[in-house]
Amino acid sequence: MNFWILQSLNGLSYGMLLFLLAAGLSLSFGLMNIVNLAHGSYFLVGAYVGLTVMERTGNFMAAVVVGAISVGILGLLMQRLLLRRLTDHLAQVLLTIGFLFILGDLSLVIWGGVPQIIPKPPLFEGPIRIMESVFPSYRLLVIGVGIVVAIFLWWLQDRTAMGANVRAAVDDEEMAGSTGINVALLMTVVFGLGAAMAALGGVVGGAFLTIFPGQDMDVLLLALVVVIIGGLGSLKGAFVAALLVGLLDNFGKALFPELALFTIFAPMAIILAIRPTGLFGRA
């Protein structure tokens, strides 16, 4: 029993960091109809500025919020000044692959190639015993962190002028734009949003998953499946696919380690078989 408990608990702390990083992803293609494949660069990065803010601060809250905003910040200039010209979803692709490289090599000048953890807040930082085992409590931080992000974006998209109007903006972006709503600036945000997202995420996971060059790629990857499995536009499937694939993600490898890829690409092939547009996407 304790063995499924731990394991849950381990597939939940994954999940919602995965819902951190994907849920960006999922706004900025579902609704925006914006290709960054540059996404799990807004990871690293945000991963690598928390990391030196810790250092020099030992301020694990100064860590996230400098991270997340520097991050959000590099967001909204790629959109504002490159992104939002280009419509043609290869000319996309390959910016953003271009921007992925870039911010890769830039990270390892600056950071290196050693693979490196950012150091825990003191609080968070010793197990807590739960039944006969003990678990790691900074887990279950991550696992609240990301219940409280979704409610928030829940919250602003649907409970909010602000989400009011990227809906609008979403449905008809004519339409919208003759009632006097700023949809170039509001898609900006959006966007800036998402890429800070990603940059929570990366300081936040970068607590107990190690930092290394390339690992930007390997999260887009996993990014990108949530997405998929979730349906593009949807925060509910971002976050309901985020937990799936992290729950298959843990006990793929914990019970079948030699299958781990399988247990995660498996049910996104069969889910996309019987539903196109995946779990909450809109046809």
Given for the second form:
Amino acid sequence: MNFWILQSLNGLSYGMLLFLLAAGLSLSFGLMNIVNLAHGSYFLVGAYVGLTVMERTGNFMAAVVVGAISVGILGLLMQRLLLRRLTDHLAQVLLTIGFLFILGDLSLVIWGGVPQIIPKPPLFEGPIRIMESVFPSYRLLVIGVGIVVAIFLWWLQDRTAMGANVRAAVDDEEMAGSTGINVALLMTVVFGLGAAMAALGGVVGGAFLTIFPGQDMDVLLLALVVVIIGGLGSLKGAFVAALLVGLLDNFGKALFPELALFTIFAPMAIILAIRPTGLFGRA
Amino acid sequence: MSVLQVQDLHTYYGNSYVLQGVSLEVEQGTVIAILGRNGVGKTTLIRSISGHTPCRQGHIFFQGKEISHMPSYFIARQGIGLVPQGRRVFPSLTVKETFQISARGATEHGWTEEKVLKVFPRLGERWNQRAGKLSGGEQQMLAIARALLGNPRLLLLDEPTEGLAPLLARDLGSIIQQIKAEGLSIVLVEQNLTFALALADYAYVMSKGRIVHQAPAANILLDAEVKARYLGV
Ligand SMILES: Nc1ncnc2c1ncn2[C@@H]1O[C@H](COP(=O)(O)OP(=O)(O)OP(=O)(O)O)[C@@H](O)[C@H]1O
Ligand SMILES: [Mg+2]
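Okay, that's the form predicted on its own, but what's the structure of the form predicted together with its partner chain?
What follows is the whole complex; the chain from before opens it.
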């Protein structure tokens, strides 16, 4: 019994990380038509920046904030100066793969090749007792953070003027412009927000997964799977698909370790065969 | 004083040469009509002014300021409101949200939410409906409301009666009259000749990307030759 609960918690918390990561990827792809393979780098660089801040200050909140903001600014600049000028997907892929390698190598130079882990905030280091069972409290925290971010994003998209502006731009970009909305600037901000969320995932994840060179590609692969299953541009899709992939990945590794990624790709193929636009994608 | 001056506009879609030297002028507080058959370039003219398809050559002055290569959001904020052909409301936004994102620069006597709702009470009844669920007539009202809420000095209306029942078109005519009485200048593109000429002070007739005739609106109505040759009446 305990095995199932624990593995579910692990899967869900990993899924929440994938959601933080995939939300921005899905938005930039679905709303701006930008293919960004450097998105995994935002996760990795965010984790390393968080690690450094944590080592210097011992303050986990500061690690999260600095990691997210610095990578958010990196994303803003990349979109504003380079990516938005490229409408051709091949050019975008080449450019962002370049960034993936450069950021990966820079991280290797700065932070070294040894896997590292961010110390957990003291309050969430130990296990927590709920009724008769014992849970790792940090996993619960990660799940909580994921839920809070999901609610925040839903609120931003559905209940604020900024969200209405974004939806207007997605519905009809030209007419959004003629309504006085600076669509280009709005898209840059959304892109930066996506990068910051990936970095948030990196810092939060860095305290229970290890951080290592090459992780950028590992998480990028899973994030792409999440975006494809959930449907381009759909936050709801990213959320549901991230939890699904998180659970599949976790139970797959626990129950059939020899099958590796098969437990993720086989369901993905089935879902795509039934719904080519993903679970919540627009046709 | 003229609000809008268009000088020798040449506009292309890729290699296709559509506007071939269009010039016109809109006096403060007047309505001009742009007339012409299908495909002569009326919408392209509107798109050049609103910044969607910038001209390759020529000038557009709005209140004395050159706007011909400005981005469309900037042109809108300068005070040019657009009601495009086919309405193009934002289907996933509610009426309320459309009002929210469109409201800009209202002064005490400007187009506030209340004032716009007084002109279009029907939109108040549909307040929380998504625009995609509205009827064609309601969408046309919303498209006009959206433009007015930006408090423009000049309104571009591209075939507002297209697809409307005659009764609704008549209502629309009195609404445009009301908007004009507020001091707005209007460029009205129309295929419906009687509708346009009843509202307009001055009219331009287009053919194959050029202005081929211009005259006070009343004169066009009486000009059998122009009507037969360019307007198919
Ligand atoms: N996006 C486009 N790409 C290429 N050609 C276009 C495009 N839009 C319009 N055209 C062409 O430009 C010419 C002028 O079109 P435009 O839409 O300006 O005509 P119009 O006078 O508004 O016609 P209508 O009364 O049917 O709305 C037409 O020959 C049309 O086929
Ligand atoms: Mg047209």
